[in-house]
Each structure stands twice: as structure tokens, then as C-alpha cells.
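Next comes just one chain, in C-alpha cells: the form predicted on its own.
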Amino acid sequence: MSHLSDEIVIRGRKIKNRIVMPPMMCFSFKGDNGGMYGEQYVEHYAKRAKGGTGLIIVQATPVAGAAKQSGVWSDEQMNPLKKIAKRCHDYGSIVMMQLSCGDVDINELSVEQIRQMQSDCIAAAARAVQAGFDGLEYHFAHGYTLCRFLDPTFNKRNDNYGGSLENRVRFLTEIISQIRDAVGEDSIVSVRMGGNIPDLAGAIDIAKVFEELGIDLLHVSFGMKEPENDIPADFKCSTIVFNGSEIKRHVTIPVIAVSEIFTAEQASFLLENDYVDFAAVGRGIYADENWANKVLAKEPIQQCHNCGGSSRKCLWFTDHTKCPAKKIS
């Protein structure tokens, strides 16, 4: 049994407690100097690193670019991230960064720009570790170009890249070994990975092949489509929850859930019964910066209402000054 509280050691990296931040876009965010990350992000990040959140993911960031240090990864605009980096590493947070490789359809790429992609996912790695992150996260999940490749339904190249399992996980098998020597052998490597690839047998498949490849983390959300299979009645959580518990009985490395995952009843019923490692609160700690810390000495929290029934319509996600949730000044 495990408890929020407790400590995990990943690639040496403490994380103090089972709480993860999860990766979400602030649109009402902007960027200084016409970049993508400025001084609200900092801030926004070290809040949630204040109020005691163990590990904290950094929204999607695009790899394009990386491999020539252009765009969000020029030196100038480096510096906002490496602000995030030190404020969250002040708070005793463990931070990594998400990489993405956008939404182009799969189909239509060239074996070049596969290889561009591939420059840009390690060269973005490494880049991430040099500006202090603890390691890095990559998005194949939610439909987007890596979660593409996965999904036989979506996937219909004809070459190296699609058709079997091997070749559908080949993107990364390709560079894993490379992206290991870029950021060295202590900061850790995530996948974000749908557990419905394009069902769950699909998905645990592919994440006993994450596992052989050395990745250190799986972090489950949902593929190309949100899961429509059937969960046990008295589960505590969401589809999506229970696929990420599922693949966990079929891997040894951790897993994150995530998806709804608002009380501290929820997540304390995930780790007290093993299902996961980790409890990923996303739009709770969006409403309540102090969310862990105050889970963790049992004080009531800033609820989130759960505006709409799903993220696509919270309101913190389109202007964070109109959650319900808290009043921002």
C-alpha cells in the first residue's frame, strides 16, 4: 500500500510526495517578448510548486525548431523556462518538461521530415535538461502526431513507420538511445500514452514496449478518442483512471492516472489500493494552488466545480480570471 505522502525515487530524482501536476495549456497565459513562456508562467508554476505538488509537468511544449535553437528554444526565450526550472527546484518540487511534436497527419510525412521530428525530439531534451529541468515528457497521447503513429485505426503508412507493433513504436525505438545520451542518465524520460491504443490490450502492448525501451515513467490519459470501455461499479474514478490502473498490472515501471481525479478521497483510493504510483490533479490544483499541501495536512480544499463535465469546457482553460473556483486578481 501506498500513501499521497509518500516518497519516490526515480532516476535518483526525489519526488516527495505522489502528487502530479499534469500538463495543461493557459491560454489566457502570454508569452514575454512575443515568445511563448513569460513571467505568468513562472509564477504559475512556482504557486503550484509552493502549495506542495510533488511533481509538476510543464504544459505541451513543440519540439520544432530545437535542433537549430530557434523559436521557444533560442537562447532569449530559454529564460523563462529556466526561471520555471529554479522557482519549482526552490520549492522542493521535481519539474519536467512536455514535448510535443504537434497535430500533422502521419500519413502524409516523409521519411525526411520523420527524421526532422526525430532531430528536433532530442535535440528539445536536451535542451529541456539544460535549462534545469529533471526530465522530460513525450506527448503520445490525445490524438495528436505521436499518438498517430500508435494507433493502427489511424496509422495506414506502408513503410517502416506503420503497419506492425514494431514498426508503429519505431519513431522512438529509433532515438531512444540517442535521447538518453542527451540528457544523461539521471533525468527521467516519460511517455504520455493513450490506454486505449486503440483498446486497452492494444495500449498495454505498447506499454510493455515503453518499458524495454527504458522509459522511466508512463503517464495515462486517453488515444486518439476517449475510452467507452466498461469499468468495475464500485471504481472511485474515471474510464480513463481505470485503463492507467489496468496497464499498471502489466509493468513494473510507475504510472501516473489522471483524468477527473478532483479529491483527495479519489487519489488517496488510487494509491491506498496500488492501482497506480501516482495521482495526477489537474483542473483541482488550477482551483487551489495549495491543493497538496492541504490534502496532505488534511484541510479542506478550494473545490473545483467541474464547470461543463470535462476540461474542453472549464473556464480556467480559456481565461483563468473567470474560474468560479478561486477569485484571481
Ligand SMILES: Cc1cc2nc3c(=O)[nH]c(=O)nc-3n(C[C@H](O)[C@H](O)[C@H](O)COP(=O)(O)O)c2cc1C
Given for the second form:
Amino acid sequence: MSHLSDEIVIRGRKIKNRIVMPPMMCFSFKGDNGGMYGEQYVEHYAKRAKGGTGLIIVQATPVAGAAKQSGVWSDEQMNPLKKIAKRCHDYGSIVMMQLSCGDVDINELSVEQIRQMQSDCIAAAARAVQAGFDGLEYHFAHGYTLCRFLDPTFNKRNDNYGGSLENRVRFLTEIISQIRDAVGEDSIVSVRMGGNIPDLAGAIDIAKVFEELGIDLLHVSFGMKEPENDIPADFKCSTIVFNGSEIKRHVTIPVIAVSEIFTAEQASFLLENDYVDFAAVGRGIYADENWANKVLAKEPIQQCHNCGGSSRKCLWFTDHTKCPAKKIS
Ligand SMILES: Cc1cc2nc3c(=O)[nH]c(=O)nc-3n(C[C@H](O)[C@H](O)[C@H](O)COP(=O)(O)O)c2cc1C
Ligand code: SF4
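Next up, can you give the form predicted in complex with the named molecule of this protein, since the form predicted on its own came first?
The complete assembly is shown below, putting the previous chain first.
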């Protein structure tokens, strides 16, 4: 049996508890000089680190341009990233960066374009570690580019990147050793994947391959679409979380579950029954940046209102100042 307060060591990095802030953009934040990151982001993450979060995964960050050191990876943009890593460390959080390959149709990509994307993934990983991050998470979920490779219902390629499971994971198998060389033995390499790519059984097969490849941590969300499988009536969390717990039964690496985990009771239920190794609390930690410290101290939290219910229409997608859970200046 594990507890929310238990520490865990991955690649020599000590994560002080099992509470994760999953990657989440703040669309209404204005980066300095019109860029993606700025002081507002630095403070946003620092507050959640101060609030006791064990592991913070910084929002989807595009890999494109990392090799050329342009775009989000310019030196100008690296400074706030360094600050985010440092400030989170100062409060004792482990901090990783989610790396995204955007939203392109993989069926249209030439092999040269895939190769470019692969080298961007390696270069971005190296830059993230250079900025002080403890590791990175590749975004293979939510129907975006890398997710599409994995899902046979979308991936219609008839070359080495489509068809068999071996081909659908080839994007990563081809570069994993270069990623490891780029980030070193002591950085965490994680994958966020769907627990329904294209269904639970298919996702379990993919998760096993990721484990064999040497991925350190799996973060299970949804794939091309929301899952539709049934879950036991007494399971106190969402279907997405249930699928994460099923994947956990088939791998030995740690698994993060996410989606609609709002309460201390739900998070403890997951840990104490060994359903998963980490509970990621997204909107809950937006609504109350001290969610982790309060839950660990058994104090009441500022509840997320779950705006929009299962459609998860969080106002942080549009205007965070309207979040009803807290008044933000
Ligand atoms: C405003 C907002 C931004 C998000 N940005 C990302 C992102 O950058 N990358 C990602 O993988 N998921 C993103 N997500 C999904 C969250 O990581 C999380 O999976 C989802 O909110 C469900 O968890 P929750 O119910 O605890 O909020 C975002 C969600 C919200 C509400
Ligand atoms: S906008 Fe609504 S769903 Fe989003 S964090 Fe605030 S209360 Fe929760």
C-alpha cells in the first residue's frame, strides 16, 4: 500500500510525494515580448511548487526550433524556463517539461519530415535538461501528432511507420537511445499516452513496449478520443483513471493517473489500493495552488467547480481571471 505522502525515487531524483501537476497551458497568460513563457508563468509554477506539489510537469512545449535554437527555444525564452526550473526546485518540487510535436496529420508527412521531427525531439530534450529540468514527457496523447502514430484507426501509413505495433512505435524506438544520450542517465524520460489507443487492450500493448524501451514513467490520459469502456461501479474515479490503473497492472514502471481527481479521498483511494503510483490533479491545483500541502495536512481545499462537467470546459482555456474557484488579480 502506498500513500500520497510517500516519496519515490526515479532516476535518482527524489519526488517528495505522489501528487502531480499535469501539463496545462494558461492560454490567457501573456509571455514577455509576446513569447510563450514569461514572469507570469514563472510565478504560476512557483506558487504550485510552494503549494507542495511533488512533481510539476510544465505545459506542452513545442519541440520545433529546438535544434535551431529559435522560437520558444531562443536564449531569450530559455531564461524564463531556467527560472521556472529553479523556482520549483527551491520549493522542493521535481519539474519536468512536456514536449509536443504539435497537431499535424502524420499520414501526410514525408520520411524527411519525420526525421526532422525526431531530431527536434532529441534537441528539445537536451535543451530542457540544459535549462535545469529533471526530465521530460513526450506528448503521445489527446489526438495530437505523436498520438496519431500510435493509433491504427488514424495511422494509415503504409511504410515503416504504420501498420504493425512495431511500426507505430517506431518514431520513438528509432530515437530513444539518442534521447538518453542527450539527457544523461539521471534524467527522467516519460511518455503521456492514451489509455485507449485505440482501446484499453491496445494501450496495454503499447505501454509494455514503452517500458521495454526504457521509458521511466507513464502518464495515462486519453488517446484520439474519450474512452468509452465500462468501469466497476465501486471505482471512485473516472474511466481515464481506471484505464491508467489497468495499465499499471501490466508494467513495472511507475504510472500517473489523471482526470477528474478533485478530492483527497479520490487521490488516497488510488494510492492506498495501489491502483497507480501518482495522482495528477490538474484543474484542482489551478483552483487551489496549495492543494498538495492542504491535502497532506488534511485541511480543506478550495474546490474546483468542474466547470462544464465531463466536457471539462475549464475557463483557464479562455480567461483564467474568470475561474470561479478563486479571484485572481
Ligand atoms: C486549461 C488546460 C490546459 C491544458 N493543457 C494541456 C497541455 O498542455 N498538455 C496536455 O497534455 N494536457 C493539457 N491539458 C489536460 C490536463 O493535463 C489534464 O489531463 C486534464 O485537465 C484532466 O485533468 P483534471 O480533471 O485534473 O483537470 C490541459 C487542460 C486544461 C484544463
Ligand atoms: S475555471 Fe472552473 S474548471 Fe477551471 S479550475 Fe477554475 S473552477 Fe476548476
